[in-house]
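Only one chain comes next, encoded as structure tokens, the form predicted alone.
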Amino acid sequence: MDNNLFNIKNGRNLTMLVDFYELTMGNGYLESDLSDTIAYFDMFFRRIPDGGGYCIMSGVEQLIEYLSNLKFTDEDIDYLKSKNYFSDKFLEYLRNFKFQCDVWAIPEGNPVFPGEPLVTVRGPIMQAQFVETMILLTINHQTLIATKANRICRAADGRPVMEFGSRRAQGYDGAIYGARSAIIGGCTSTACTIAEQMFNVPASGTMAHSWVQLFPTEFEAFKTWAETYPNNCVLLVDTYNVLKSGIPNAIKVFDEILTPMGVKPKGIRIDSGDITYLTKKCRTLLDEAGYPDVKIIVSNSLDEHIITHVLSQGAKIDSFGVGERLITAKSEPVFGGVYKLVAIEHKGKIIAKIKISENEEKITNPGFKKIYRLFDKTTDKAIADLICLNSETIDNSKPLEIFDPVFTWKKKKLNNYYAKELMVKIFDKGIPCYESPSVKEIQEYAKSETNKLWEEVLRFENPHNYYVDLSNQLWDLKHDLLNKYASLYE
């Protein structure tokens, strides 16, 4: 998206969304000497949401936007002053501020998975730790909502799935940036206006029930709205009843305004009710009326699992419009990313960091890393992702040998393969140097990603566990680690 549209639409400056720490250990590292230490941070996370058995990488665009507009306004600075916390050398250093990290990414559309770095920072540590938040933010809700749009498109069978959440979202930005990533999730369209103006997004939508109470009769609403947009009219069915009403007038309609026009009827909605019941019953009277071709959309709170359920049950639906469920994730609507520090430098030298837990799956990967994604060379479908050091590389022409880095006795050896680096970098030294594809280019990548994926790894119930191995050298060196510093276990 062009910056200055994001801008004018913004019209926010939003270097101060920050935690409170991370100015206060700021502060701290430039008092202590430390402010020019480069270190390394990862963001990831630990577990899908929804039991499911993968994510689907969105947020990138908006990351970049921030990171390219980082500024410290004199109002920010005599704030930051009134506090009374920070030193007059600290301020200054905010006053001057000038962005100076590497940034590396996966690219959006790409399926993710729990404990590999989506995003790895590296710079002066100040910096460093002063994004965290916002990359947080911005990953955590996309992935979020462009994760449950993919698992609800995919329940759709191949019908369209529009986006109507906006006045369930939780807050403008929500209701915008989880426009675009539910289309990158698969939507075909989204109810949010300024997110196609925005994004080039398509947005849909017809009339509300108060259109069809307007009038003196459901007959009169249904004919005005014909006559007003003939050719692309789609009628709202259940104000009233859908079966002994709605239909019947819509069907009128059709008969007596669009046909001597010369124009087919697109479709009715339905936005309550049975809907399995219902949408068998409308097929049937629309058939029977001569209306083969007028689609049956459906609404009212859905999501995969109602989808999946109603299909299922032989309901007769052309695409659906979900609301609240999507643009909420509200079956879990918390993406648990986190932001770790793996590793600094001293002398050139790249020293591993580690943070560990008594909850193993808190244990974070050290290092400075990079992701190989192996592919089946017959089948195209990925077998596993490889956590690696930054200095290691695959020779595809070579046997290689996988192994669970939990339970390390069961092991893998690949021949047939190729291995594709995941991460990508989207800043050096503080200037960005990756263009972001469209909203419509991405999600056409994530549905050709997502079929990479083997049908066991798809499935909403018990799906499989997606393989993330770590490298030998990578497991060694997290394991040099932990027996470092085993003893304060004793």
Contents of the next structure:
Protein chains: 2
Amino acid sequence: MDNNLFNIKNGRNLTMLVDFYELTMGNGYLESDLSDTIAYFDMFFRRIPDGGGYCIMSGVEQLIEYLSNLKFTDEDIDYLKSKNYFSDKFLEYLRNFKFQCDVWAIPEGNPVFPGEPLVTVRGPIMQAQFVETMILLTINHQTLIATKANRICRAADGRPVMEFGSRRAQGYDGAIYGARSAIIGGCTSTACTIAEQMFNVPASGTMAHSWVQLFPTEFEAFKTWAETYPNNCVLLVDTYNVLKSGIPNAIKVFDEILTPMGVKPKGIRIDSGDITYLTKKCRTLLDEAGYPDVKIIVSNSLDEHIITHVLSQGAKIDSFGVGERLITAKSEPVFGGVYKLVAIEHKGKIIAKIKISENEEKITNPGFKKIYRLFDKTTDKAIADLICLNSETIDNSKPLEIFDPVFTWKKKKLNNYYAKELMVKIFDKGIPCYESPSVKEIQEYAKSETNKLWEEVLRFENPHNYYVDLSNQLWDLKHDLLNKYASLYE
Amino acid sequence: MDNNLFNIKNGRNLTMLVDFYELTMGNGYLESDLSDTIAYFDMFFRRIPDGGGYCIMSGVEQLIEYLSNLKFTDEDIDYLKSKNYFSDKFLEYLRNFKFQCDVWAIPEGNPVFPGEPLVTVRGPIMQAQFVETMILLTINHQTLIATKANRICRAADGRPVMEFGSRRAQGYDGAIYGARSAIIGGCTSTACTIAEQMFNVPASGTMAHSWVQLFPTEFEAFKTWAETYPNNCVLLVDTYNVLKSGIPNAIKVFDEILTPMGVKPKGIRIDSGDITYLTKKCRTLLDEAGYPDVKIIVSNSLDEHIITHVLSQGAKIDSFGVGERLITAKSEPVFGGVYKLVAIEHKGKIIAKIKISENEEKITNPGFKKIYRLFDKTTDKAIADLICLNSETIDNSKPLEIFDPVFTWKKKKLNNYYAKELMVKIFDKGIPCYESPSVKEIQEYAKSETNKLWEEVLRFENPHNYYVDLSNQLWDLKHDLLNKYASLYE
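Next, report the structure of the form predicted together with another copy of the chain; the form predicted alone has already been given.
Starting with the chain above, the whole complex follows.
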């Protein structure tokens, strides 16, 4: 079963996909007898791409598969030995590597916000450090694409969006896991065949210009297609001239081939030219020919902005095929998640750690934490996220006062609310303990959770900042540490 | 050997990574008895990213591995059958699929230009069509990254550039093959460990902020590092405060640990703050402390523009670590290569095909073609590329007149030149017939070929357009077809 080679679930071993410094540090921890120090790391991000109001968490399933398959082969050990960098003790440690960390993550499909931990790892520093590269790579990539897809699908305003981007993806996994994330973000199907095989999400597609070019005439190309796929007849009408050739030939084929068979033609696709102008003209021609139900599908370098714009101009579009700008998140192709040490344990006690920076937004939230999402009981809308120390609990039955972590005088008292803990445990002492939902289930979940955000947060441009607040205890801890370091460098 | 799962060479089967419409068309070709029609497809691109003067060809080795491993498994056939889309005859064809095409490509490391075929495929339409998705995905991705890396390395002006981007790559292969292409583009090393294992390119790395945070003091963190890696001691000095803490602690460790051992410290790294200001200050402090040979390495969201700018400001930098903006080609993350039908054979005769578009740059060059690169015999500089019909040959001993394909009165007569054919055959009737050089050899080749371009073409902003001309025969063929179609839709 060769195709399993793609599927981490079935054993793809990505252990050596690691920044070299994770290994030099690992060796260093061991050499300085620190390797068993229990450390806590948070993965979080600082900015929402495209100036949006939220991101869509994605990639947890692949993270679980990676962590489940961590293993150094003899070849890996031999290669590392050849670098003359590592002690024999360290190489033996790797040879017998057994993942032992606890891991928590926000489940896929959840809207997530800057500053809150998406993933938290607790375990021996050797291990918790080692997994940095792949945690970031996995969550950064998939969250980036799910977030972009979600924007594009919202712009399409209920019309189906098909993911068409494999050929312009950044590498094979960019296509495969990009398709997965696109579905999570809201796409109805993908052109990427292997993504259907792997994730049970619908693959779809019709014809390329080359099909039309191969035949002596466009009419013959369309006729042959209609005869081959009478029940799935979508014709690409822009190989020569949409209005003078493509649409007249399509109508002729509908009239002469499909209608006599009693079959309703499905649609036409336009992949170039002015979308607003052409779709209006096409709609009129199709309607006049008696085909008001034939769908108009458009593609060609679309994104949320072009889609919004052509729809506002009254373009007659039934569905969208979106390629390169989705699969690479072209407008902002980097999701800047980071992975930072937030605490260590010393004699069983948690000691919070902070990363200082002259850039305030780069200062970390210290300590072992959890997140509550607070909902209004009446509207079921999300009010705010509250990051707390892990030892804290919220009693839903009591009023709760939250405050802005920068402008601390801005306070809000909640009475009619309920609190939901966001993170779930996905590994317990190295053993996976969370079963990922199917991609379709995650898609549904993302839709329902996104619907719990206020309209103001959903806006594309200048959305309202969703509140991500710190508990009193966490705020105090953070500011104690900041004051301590500030006094050191006065 | 689990890690082989990454390596197409050792059997990674990407056959099902294909746009679904390649399969629906394949089935259509077979159903309409067209499947054995011999077709010619060109892969080419239309625009150079970032307004640059050229791209660096990359990805041919992986393309060869993909084409060598084309095979549908029983599971693939069962899955396709379950779609209820394909005839049994087609599924049998796939089950017995054996690649039979001829393929030509421009070798990796060559500067390449818009409009010229990077890859040409000749074979049964079924097969030549099928490989579209992966040819585009492979060459688009790697050429994008090699081109971006080449820009960044040129900006660094001889200083080493290390590729640091795995954590922000778009998927696992984005990191792995991105690292490969970064080396081809000129990077001296990568942080991606598995890339060294797979491609024999140097992996490197030092420490993260978490190493420093783990210790009670920065000094202890540095001291432990120096004791562990005396011969590779590069210290990250920006965890707390570069000038007040990081550099003083580094110097103390150099003085107290390394100097007494008779070891020269290697360097310091800065990952935040104002690079120009900090590196000047650091250089002075290090020099004054007696460490003029300690290298200053900088990272943090660098690209060719920031590098150019800080160097012009006199920043004291010895080498660069470049991450997210390289590995995603952030400023322009899509390489828009396309794959178009350019000819078919009918009764042994080649019939050229053209794709018309209202957008002139989208019109294809028809026919089965080859490319000559023309060099000045005296300077060895590249003068122009000439796209010809494959049947044409250039006689180096005779003068050659070339002309602009749009402004045809602009002509140039070449006397003192030699012509080199650019494309090589990589598959002969389905059998691979080209051995890829090593990645290091490709890097060297890219460097030497880039040096053959005029300075004007190498410029970052508004470079001179390198000439890509058409032979008389090809120009005539193209314009005959254009006139024919234009007259159809008058």
